[in-house]
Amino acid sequence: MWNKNKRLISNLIFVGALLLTLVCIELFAPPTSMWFSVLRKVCTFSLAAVSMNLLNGFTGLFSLGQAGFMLLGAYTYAILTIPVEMRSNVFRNYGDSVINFQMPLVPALILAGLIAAFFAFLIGLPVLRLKSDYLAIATLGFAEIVRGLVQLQNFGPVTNGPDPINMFTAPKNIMAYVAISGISILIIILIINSTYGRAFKAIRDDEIAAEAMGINLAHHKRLSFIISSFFCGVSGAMMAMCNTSVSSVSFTSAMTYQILLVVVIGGIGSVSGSIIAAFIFYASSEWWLKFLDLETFTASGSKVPLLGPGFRMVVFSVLIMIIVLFFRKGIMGTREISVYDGLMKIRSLFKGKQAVKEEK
C-alpha cells in the first residue's frame, strides 16, 4: 500500500511538472513559436493514437477506419460551432446552412464523439464479425465511403460539399488542447484498468479462453469499437481546431497509416508509448528536421549536397526504420511510464555500483 502511494505521488509530481512546463510555454514563448503548432498536433494525435491502441493493442481488433471517424468528428464540431451570422457566408454556394444555431465548445466536442460512436455502432454490427485483415479492409472502406459522401453536392447545405468549412470556434491556447486530450486519455486509462479493460485484454490474448470464462465476445468487441471511435471523433474535432478549416481531403487513408505508425513506434499496448511516439513523430517531421528541406550554400557559394525539398522525409523515414529495427516492440512495448519505478531502478543501479566499489 505504501509503495502504491509513493508511486502515485511521484507520478502526480511528474504530471504537475509537465503541466507547469506547458504553462510556462503558454506564457513566455513568442506567438510565432513552433511549440504552439507542434504541441497542438501532439495533443490531437496522441488522443487519436491512444484511441486506436485501445482497439488494436488492448482488444486485438485490427481497424483502419480512424480517418473516417475523425472526419465525422471534425465536420460535426465545425458545423455546430459556426456563428449564426457567418453561416450564410460559409455556405454561400448552397444558399444557407440547414443548421441555424451555434453550440458551445464542450457540448460540440461531446456531440462530435457521439456522432462517430453512432456510426461505429451501425457499421460494427456487420463488420465486427470479420477478423484480422478482413476487418481492416472493411473499416478502411468505410472511411473512404464517408470521405466520398461528405463531398457530394446533395449534402452541401450540411457539409458544404467539396468546399472547406471555416469560421468556426477554435481555441488558440495550448492548455485547451492539453485539457481535452488529457481528460480523454485519462478516461481511456480508467476504462483499460476496469473490468471492461481486463475483458478486452482477455479477448486479445485468447478469444476461446475469454468466451469460456463467460465474456460476451460480440458485446465487448462492439463496446471497444464504439469507445475507440468516440475518442477518434473528439480527436477529429481537435484537428479541426488545429487547422481552423475542415476539408475531406485532409482525412485520407494516409492519416490512418500515420496514426498506426505512431502506435507501432510507441508500442502496441502502451498508452504512454503512444503519447511519447506522437511527440517524437510530429516534432521531428514538422520542426526538428525542417532545416533539411532548406537549400544551403557554403561560404564559397557551392550548394550543400542532398539538402533541399523532400530530403527531410528521407531522413525521417530512415530514423523510423532504425527505431523499428532496434525496438521490435516499440519504444515502450507493453510497459507504461512510472516515475517511481524509474527512480527505483536508478537507485538500484547506484547501489550496485557502490557494492562493487566496496568489494574492491
Second form
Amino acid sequence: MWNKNKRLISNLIFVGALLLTLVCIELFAPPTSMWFSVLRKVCTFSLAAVSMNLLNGFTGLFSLGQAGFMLLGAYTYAILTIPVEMRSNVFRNYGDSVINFQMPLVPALILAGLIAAFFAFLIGLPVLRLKSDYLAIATLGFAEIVRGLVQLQNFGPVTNGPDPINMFTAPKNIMAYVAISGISILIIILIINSTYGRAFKAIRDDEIAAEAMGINLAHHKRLSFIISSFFCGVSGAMMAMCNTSVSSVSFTSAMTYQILLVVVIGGIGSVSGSIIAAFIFYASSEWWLKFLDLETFTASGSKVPLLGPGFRMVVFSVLIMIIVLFFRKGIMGTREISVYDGLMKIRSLFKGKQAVKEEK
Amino acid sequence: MAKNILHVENLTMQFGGVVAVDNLTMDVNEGEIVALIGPNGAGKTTAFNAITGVYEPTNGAVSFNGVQIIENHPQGKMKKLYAGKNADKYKHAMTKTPDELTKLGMARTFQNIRLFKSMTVFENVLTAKHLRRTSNIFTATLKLNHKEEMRMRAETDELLKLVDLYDVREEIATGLPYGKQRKLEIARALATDPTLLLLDEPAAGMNPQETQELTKFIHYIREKFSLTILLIEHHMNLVMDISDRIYVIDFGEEIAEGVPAQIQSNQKVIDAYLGVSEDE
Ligand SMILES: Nc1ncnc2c1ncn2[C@@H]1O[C@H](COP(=O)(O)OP(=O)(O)O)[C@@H](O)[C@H]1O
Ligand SMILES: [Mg+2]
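Could I have the structure of this protein in the form predicted together with its partner chain, to go alongside the form predicted on its own above?
Let's see the whole complex now, leading with the same chain.
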C-alpha cells in the first residue's frame, strides 16, 4: 500500500514538473519558436493515439476509422464556433450557414465528441460483429464515406461543401491544448483502471473466456468503440484549432495510419507510451529533422550531399524502422511510465557501481 | 426428490455432416456431482458448449433451474442435412448467450485453459466479479462505485485465500504452474457466484497426487459454495471417486447412465473404452 502511494506521489510530482516546464515554455520561449506548433500538434495527436489505443490496444478491436471520427469532430467544432457576423463570409458559396449562433469553446468541444460518438453508436452494431481484418476494412470504408459526404454540394449550407471552413475560435496558447488533451486522457485512464477497463482487457485477452465470465461482448465492444470515437472527435476538434482551418482533404486514411504508427511505436496497450511516441514522432518529423529538407552549403561553398527536399522523410522512415526493429513491442510495451520504479532502478544501478568501486 | 438444476433434452449438435452430439438427454439435480465421460472425440466438450450457449444446438432443449434457456430445431440448410433424431419435436428457437447464462448462475472452465493472459491472478478473479456490478460506465469512471469496488476486491482476496492462491495473487496468471492455472480457472468461475459449475477435464495434465488433491478440492468447494457440479474427466479414479452419477457417451450418443459401480461393470462402456467397434 505504501509503495503504491509512493508511486502515485512521484508520478504526480512528475506530471507537475512537466506542466511547469510547459508553462515556462509558454511564457519564455520566443514567439517564433517551433515549440508552439509542435506542442499543439503533440497534444492533439496524443489524444488521438490514446483513444485509438483504448479500442485497439485495450479492447483488442482493430479499427481504422479514426480519420472519419476526427473529421466529424473537427467539422462539428468548427461550424459551431464561427462568430455569427463571419458566417455569411465563410459560407459565401452557399448564401449563408443554416446555423446562426456561436457556441463557446467547451460546449462545442463536447458536442464534437458527442457527434463522433453518435456515429460510432450507429455503425457500431453492424460493424463490430466483424472480426479483425474485416472490422479494419469496414471502419476504413466508413471514414472514406464520411469524407466523401461532407464534400457534397447538397450539404453546403452546413459543411461548406468542398470549401474549407475557417474564422472559427482557435486558441493559440499551448496550455489550452494541454488542458483539453490532459483532461481527456485522464478520463480515459480512469476508464481503463475501472471495472469496465478490466472487462475491455478481458475481451482483448480471450473473448470466449470473457463471455463465459458474464461479460456481454456486444455491449462492451460497442461501449469501447463509442468512448474511443468520442475522444477521437475531440482530438479532431483540436486538430481544427491547430490548423485554424478545416477541410475534408486533411482527414485521409494516411492520417489514421500515422496515428496507428504512433500507437505501435509507443506500445499497444500503453497510454504513456502513446504520449511519448506522439512527442517523438511529431517533434522529429516537423522540427528536429526539418534541416534535412534544406539545401545546405558548407563554408567552402560546396553543397552538402543528400540534403534537400524530401530527404527528411527518408531519414524519418529509416528511424521508424529502426525503432520498430529494436523495440518489438513499442517503446513501453504494455507497461506505463512509473517515475518511482525508474528512480529505484537508477539508484540500484548507481549503488551497484559504487559497490564495485568500493571493492576496488 | 432433489430439485432439478439442469435438464438436457434430445440435444443434437451437428457440424455440416458430422453429428458431434446425438440426441443427448441428461439431468443434474441439486447438490449432485455428475460426470460426463467418453472416449476422445465423443462429443463431451461440444455438449458443454451447446449447454453454455457457445454453440446454438441443431435440435433439442435445455432448462436450467426449471427455466427453459435453450431450444432449437433444424433450420435453413440444416433442414435437409439433419441426420439426428426427433427432427419435428421442437417448434421454437431460442438461445441465450454465454454471458446471460453465467448471470443466471452457470459457470464453466475450459479443457484448454483460457485465462486472461495479460492479467495477474488477482485481476483474473476480480474481472469475473464485473457481471454482478451495480455501477455504470459513468459512476465507475468517476469512482463513485468505490464501496462496491472495495467489496469486490475484498471478496476476491477472500476467495483466493480459500483456494490457496493468495500467495501468488500478484503473479501473471499464465506464468503459474499448470495445476495452479487449472485451480485459478475454477476460482475465477466461482467468482461469478454460480449454482452450477461445469468443469471440462479439470485434472488434465495433473499427476496422481495433484489429481487426488483436486478430488478433495472439488468436494470442498461443493460444500462451501453449495454447488451442483457437472464435469468431464478422463482420470477414471477421480471420476469413480467423486461422482454421484455418470453419463457415458460415445460418438455423440449416450451409451450408459448410472452410479459408478454400475458404469464400471457395464459391458458397453468397457467396449467403448477398449475401442471395440459397434458391429463386432
Ligand atoms: N466447431 C466444430 N466444427 C466441426 N466439428 C467439430 C467442432 N467442434 C467439435 N467438432 C467435432 O465434434 C467431435 C467431438 O469433439 P469434442 O466435443 O471436442 O470431443 P470430446 O469428447 O473429446 O470433448 C469431434 O469429432 C470434433 O472434430
Ligand atoms: Mg473435450
